[in-house]
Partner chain sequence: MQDELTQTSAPVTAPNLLPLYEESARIMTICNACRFCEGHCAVFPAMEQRLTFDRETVDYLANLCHQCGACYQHCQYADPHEFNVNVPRVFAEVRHSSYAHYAWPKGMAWAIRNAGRFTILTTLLATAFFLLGVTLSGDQSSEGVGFYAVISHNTMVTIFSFVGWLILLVWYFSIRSFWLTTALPGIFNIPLPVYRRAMVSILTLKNLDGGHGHGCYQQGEVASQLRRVFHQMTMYGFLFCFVATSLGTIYHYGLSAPAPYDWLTAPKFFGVTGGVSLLVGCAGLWWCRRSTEQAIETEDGGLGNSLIGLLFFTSLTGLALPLLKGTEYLAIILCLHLGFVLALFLNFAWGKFMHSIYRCVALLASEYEKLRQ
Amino acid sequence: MKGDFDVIVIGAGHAGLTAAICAAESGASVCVLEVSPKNVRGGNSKHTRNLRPMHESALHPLEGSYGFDEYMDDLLRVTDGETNQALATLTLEASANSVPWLKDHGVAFQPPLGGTLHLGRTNAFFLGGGKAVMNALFQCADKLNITVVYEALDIQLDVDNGVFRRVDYSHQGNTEHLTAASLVVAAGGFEANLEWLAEAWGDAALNFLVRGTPYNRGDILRQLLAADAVQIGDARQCHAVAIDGRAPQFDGGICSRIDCVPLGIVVNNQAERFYDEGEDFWPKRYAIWGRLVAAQPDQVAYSIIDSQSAGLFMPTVFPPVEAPSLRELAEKLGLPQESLSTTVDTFNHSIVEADFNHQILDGCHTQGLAIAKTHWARKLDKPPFRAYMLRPGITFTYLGVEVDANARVKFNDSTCTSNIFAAGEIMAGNVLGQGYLAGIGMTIGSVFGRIAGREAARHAR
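Isolated chain model, in the form predicted alone, this chain only:
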């Protein structure tokens, strides 16, 4: 099958560019179609800070070891077993090559951050963050003569019985047509499509904020599902964290996240606690808080700490609301003053004294509360008191297309041999049925980007 290119990649985030680079290094001619303008390129990947690789021994910049068994145990715990075991195994094992591959392609790393992240052993942090990663990969793409088309709008796929034929798109007012032997879809999820989210979540979705790019609207995913690709995942499952309620509607990025939740209490707009703030280390639980807040009245909550927590968590981009007393804090937040005072007093009197240490599972817990706090329970009694308003911040969705171990998209007609491959968020639901583990989204993109690129090039040859 001859075409304008050997491989077309849709989406120029981390997974898409990784696929494009691997396809080009395998000898294929490659074109990348990206819907965004060049100045905001990089998709959600530009907001990332790290990925989570398996390593049996110390691997700069990582400390110690993070072996397969521990990694799999972490993944199964956060997903509650909702994962394709074979693809999860493939992802974890292949992740051991992610840091060396990125280093070979110009990405630099830095020592991990401290505070409530607890990631020094498990996650490799990018020097300069996700934008530096994307700039390095775009430089590689340029050296490999990969064609990148920005502002490729209204992309329409021609797929017949699971086989990609051509793609039409609009560019600078003209309608363009391209053919290729293979297609890699790396166009993200549908988190920026609030109307689609509302189909699953109802009107609550209209109060969600989107941490990443406004261009991930799920148009390519819709077309693949309409072409009878096998669907994976649930439309309600997503990576949703609690972010500052003052963040913008789109592209607030990682700096909008609030990391002080384990150090205090979280209440809804009735000043009532609704979940265990100290259930586990923050990287294993931070991604459940978006869904928890989404279930509260008006999809809003408040993280409340006192002066004892200063300097123990990542600084926030917006300053907290601060007051010398709980009643004054409640007044500033618009919360019922008596209820907040009662909630905090009850919490303080329930604490079983122990040695507070936010770096370990310290066992400082409450006793006798309907909703316990399992670790890091410490009295809120040292003014000034501080609070952050929380809203659900959607990072990416898990509904996607099913793939095999070669990243090939499966279609309901099992007799077809598709020439369509997938990487990144559009297929992450194969590994993440629910829940989230800090850094694993970039890991999935790294692993399946490499597989999809190589296999698309092999198919083209």
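Form predicted alone done; form predicted together with its partner chain now:
Coming up is the bare chain, nothing alongside it.
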């Protein structure tokens, strides 16, 4: 052994633990450094619920097939070509093994959850969600005698000419040093670092809610970039959805979602509509609404429905603001009353009546509006009126380090073979340069976690 351990992994999320387990199974001694306390471990992975594996035939719990070509089409469509084709191909092909690998490591799956039937063919849902996955992986790590250090604070990497030398961190008040033959960075993105986001988004970022862990501050990513690792993606690219404005600043997770946007109208704080709420089915469009709300004054918007929509969308964690008239609703929301009345009146008068059906792209649309609503347009005239305040909820960021097919981090002008490997969100931008595809993040973590663990162990030999 050339150091204290063969392999050090930074970050104990799904990608990090996958790498640690694979490295240990290849015979390496492994230490995982995690910044969070044990009782909130698991990074953003504890909030996840599925991954998206390629499968040419039925793969429990998935029915039917989701072959390479269809998968690649989906990826190219959402990223608009912003992907490294070679790495994307590798990811999709290797994703076929993700479900069997997780099953072998104690993870159970289940059919799609209520309200997610549209993902039943493509996305394999974890029984109990991401925290159950993480518990299973931590149990595996334990059996493999992997050392996991929680609350490893202020981690400082010593990287010279693209080569990892040692890591310093403080733990329970003491400064510790560790060396290892290779390093895996799986420390996530920087979405919890609003100051960094503000560098790209301006002050608007200060109104973002973070759907995941407060520990993804991008400190490791910053250090690698400062050590001249090749950057991929730009800081404005992220997965952000419109969530309930009352969600906690961090870790609100899945239940802060608001699914009623296509059923009503969405206005900004001037009580003006700003985008076609009925453009397409919500699952296909919800990922754009984080950005849309972020572009509005004060990064806030209001989804307004009437009583006709009750029960047609997933239940929300917070109750809606409710009022018997639009005027009173505006008052409760703090919106200009005249303006809201005008917006709703104009909207109501522009509607072309048709048979409403929220399960198909129906014919209910508006006519003559500057901003049309192309489906599911119904008059808002059945009190009580209900509203949810929306804020941008940032889920993960895409700016990262560039890797090769062995998950090895690339450095500018390096003359050495790097011993640094990356997995998960910190390198997801290699495959997902922009846009969003449900379950792709965990898929990238699964594939590159396995590659990084295997290659880091190989490098250590």
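If you're wondering where the values come from, they're calculated on a predicted model, not measured in any experiment. Take the two forms, find the largest set of C-alpha atoms that superpose within 1.5 Å, and that set is the rigid core. Numbering follows the first chain given and starts at 1.
### Query
After superposition on the rigid core, does the Cα atom of T374 shift by at least 2 Å between these two forms?
Shift of 2 Å or more: yes.
### Query
Aligning on the rigid core, do we see the C-alpha of E199 shift 2 angstroms or more between these two forms?
E199 C-alpha, core-superposed: shift of less than 2 Å.
### Query
For F250, is the CA shift between these two forms at least 2 Å following rigid-core superposition?
Result for F250: no, shift under 2 Å.
### Task
Mind pulling the C-alpha shift for N269 between these two forms, with the rigid core superposed, in Å?
On core superposition, this C-alpha lies 2.7 Å from its counterpart.
### Rigid-core-superposed Cα shift at F356 between these two forms, Å
Its C-alpha position differs by 5.6 Å.
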